[in-house]
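Single chain ahead, written as structure tokens, the form predicted alone.
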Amino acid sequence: MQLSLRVERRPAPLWFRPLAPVIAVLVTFAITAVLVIAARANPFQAYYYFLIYPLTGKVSASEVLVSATPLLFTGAAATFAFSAGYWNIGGEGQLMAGAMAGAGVGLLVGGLSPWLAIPIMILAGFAGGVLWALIPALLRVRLAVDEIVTTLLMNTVFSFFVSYILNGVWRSPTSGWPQSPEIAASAHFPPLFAGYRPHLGLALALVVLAAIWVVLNRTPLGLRMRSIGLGMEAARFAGVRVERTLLIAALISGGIAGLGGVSEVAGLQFHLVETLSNNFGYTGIIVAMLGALNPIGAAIAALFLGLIGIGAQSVSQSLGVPVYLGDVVEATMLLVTLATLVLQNYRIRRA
């Protein structure tokens, strides 16, 4: 008896949607055994190493913490975004112009004490990620231009940007080092714990994923956002103001972005440094993706590409395998999470 299979487009199961990540993970790991394996390593001691060992110590488990602050934010941004149909790549460029304006204003505010000058500065912050989000939001709204060419372009110009800032008027005129001048003591972000590194930012972003629950599934904003990302005509249809939702979903994913960018700058560098961000606006879309669009799953996905991000040191320390490898694991898992979406959408069945 011949066994003929057909591919329909018709809702995978139900029980398969919660299961997406998951299966994300596990496929991502099978196709990396293959590079650990050719690293002459085993890819059970390193996943060992990448998943467990960085939570058996305070100091590595809080380094988790740190690592996934940054992605929290971005992984944020794309959600908020991603949720409405805009399809925001410029965290980067919009985490970088909120690093900036929070490091001019952390300059300016020596003589206030912490309980203003820190909010001042999250504010600078915020609203520099909302200016650079501007011009390719009013691009989609106004002239219907690919809000994925404008936004991924505006990231090289803010970089380019911010390389001739540093290397110009805020060049360190004691070292010569291209970064900024220290920001005021009474803007540095407090510690969350005594003695490690996590700080306020933290706290920060974990307020600001559960805000943006509350407005996705409480708000009649979340509800036009949804309908949107759903199917544009048919918001249209149903009467809900699509360019006007679509600017707001833009700017607030750029604010949100922006407020990265000021952790780092407040809590970590307490300067701007061209290297302050390594990728966080693209590990962001990662984030956003792996958690479904979920503020719930985007904080997991952030936590645990954290530990991906720290592992990936211990792999490399322990094993001799090259510390690039967890780059290779982001890379591989979003592609393995954009097919197992794809896949949310189809079935394959007996003919």
Given for the second form:
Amino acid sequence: MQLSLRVERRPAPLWFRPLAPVIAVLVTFAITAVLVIAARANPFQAYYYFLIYPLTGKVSASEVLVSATPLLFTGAAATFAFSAGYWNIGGEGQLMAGAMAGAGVGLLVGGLSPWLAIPIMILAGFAGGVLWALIPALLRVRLAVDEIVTTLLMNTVFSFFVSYILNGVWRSPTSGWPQSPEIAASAHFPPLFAGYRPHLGLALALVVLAAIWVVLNRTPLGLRMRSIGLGMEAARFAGVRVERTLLIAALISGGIAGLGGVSEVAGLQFHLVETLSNNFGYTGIIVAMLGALNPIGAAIAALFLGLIGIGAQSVSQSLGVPVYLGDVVEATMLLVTLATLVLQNYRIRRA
Amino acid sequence: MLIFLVGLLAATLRVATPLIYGTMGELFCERAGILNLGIEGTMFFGSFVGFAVAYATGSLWLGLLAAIAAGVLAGLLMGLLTVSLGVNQHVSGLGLTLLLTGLSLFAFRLVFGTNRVQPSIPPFPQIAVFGSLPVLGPIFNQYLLTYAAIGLVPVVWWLIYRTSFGLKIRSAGENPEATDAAGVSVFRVRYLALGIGGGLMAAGGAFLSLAQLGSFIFGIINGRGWVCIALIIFANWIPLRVLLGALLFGGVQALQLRLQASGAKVPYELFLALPYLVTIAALALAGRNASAPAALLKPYRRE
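Okay, that one was the form predicted alone. Can I see the form predicted together with its partner chain too?
Complete assembly follows, chain above in first position.
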């Protein structure tokens, strides 16, 4: 008997939509279980240490929040720009630019009270991210230069700049490796819970996510942005000032990534270091895609990736599985999710 | 001075080699209409797989072959995402880079553990073609893979401009609808281009671990893939200009390394950033007139 199949384009029913991410997660774990087995560990045990164990203790659970904090910012930044169809993949550089601006101000505000020092530093970080996002954004709206490659290349340019500064004028004289002097004590972000490391940055990130939800869903700017994201020419035809809107979206996105940099400097590191960002900008793109370009989705995705980051450490410590399993899981989940989002619009039928 | 220049030229060819492979690989992908940001990860994966297989089998050639095969597979995975499923090219490319980088690091730790001693292999030797040539001899004392990289340029030119396969690649990247209407499978052409491209990128990565270093370190690619992304634009998607651009970018890096080694106080980071700055400037100057393949970034669907 010959069975002939054909593929037809047909969106999944509504009840299926919330199941798609769950399926993506399960498929991801099925694929990455191969690596766990290769490392001679039991996949079920490994995923216990990965996903459950970090949440069983107060310290490790609080560390999940710490590692999710920068991802909440970069995820928000990517979500905001992507919603307008502006593919800002420069979050990495913009985050470092914000970190540098924040650290610069943080070094100077020693005489001020925290009530003044911290807001000034936050504003400086936002401005740093905006500035570094400005060049690709202007190239895009003035000269129609595609932003994907320019934002990507600007990341590397900024990392060389940071290295130059930290090996030169900003190098702390008392440190054995390249890092800036410590920022003023009054500029340190206060912890949210006494004795644990989650800091003001986490609260700020949640406020930012709430704010972009409001902007995207409840303001004319958000409506214009989303209309461009759905179809630029149609939006232009409908009278949307596309270039102006894209510029605003790009700059705010850069500013939000910059806030992520301030948060890492003022909440965690207290110095500017070259290794400040552990691919946070790029992981932010994963966060935005997993969150389906929805700020609430991005928040959930960032917390989940924060869990995976800490979980990878606990799998490594308890079962000896290399810690890079976390990176593989994150990337696999991105690719599987992208595939699921497409596949849910197709059906295989008997011809 | 002459000795300095000869040394610089010889170093330029070495630095340019992985850039030539990587950019030629990207050229195949982009000419067929796919921006492959998986390049950074594919080069990393190639250098890891090449090293691991050469270490295990004792054969550098087997290592190189395995690296190329791994690169082809990476290209086909990119094809599955962007050609068959029509997912965003840049997001899948970045995802592929993150995946292959993580996978290589994971496998390296699994195979070699966390030994303090960096595992190493005896690398490919340099071959002196004109060994007896006075003064200029060092320029022609290069790795076989460097000679092959230069030989690759006319081959790619011929493939792209003088064969029907090249015509199919170019038309799939310029006007996939018309290509399809002419009875050519756009999907097949794009998969082939991505496979070839991935193999070349991985060869570029393997050059570093199998020839230049004889070992695999975590910073082995260190943004070279992104340099290739810049280079392809700088070269206007033309094979001969890729060679010129790679020599130019390579020359700047080689100069920077020599100046640093000689103890001169130079802001070497500026030299490192130069390829990117030049490319962004070139993009700004070309603006709307940039001659990127017309269908680049656009998924093709038969409706």
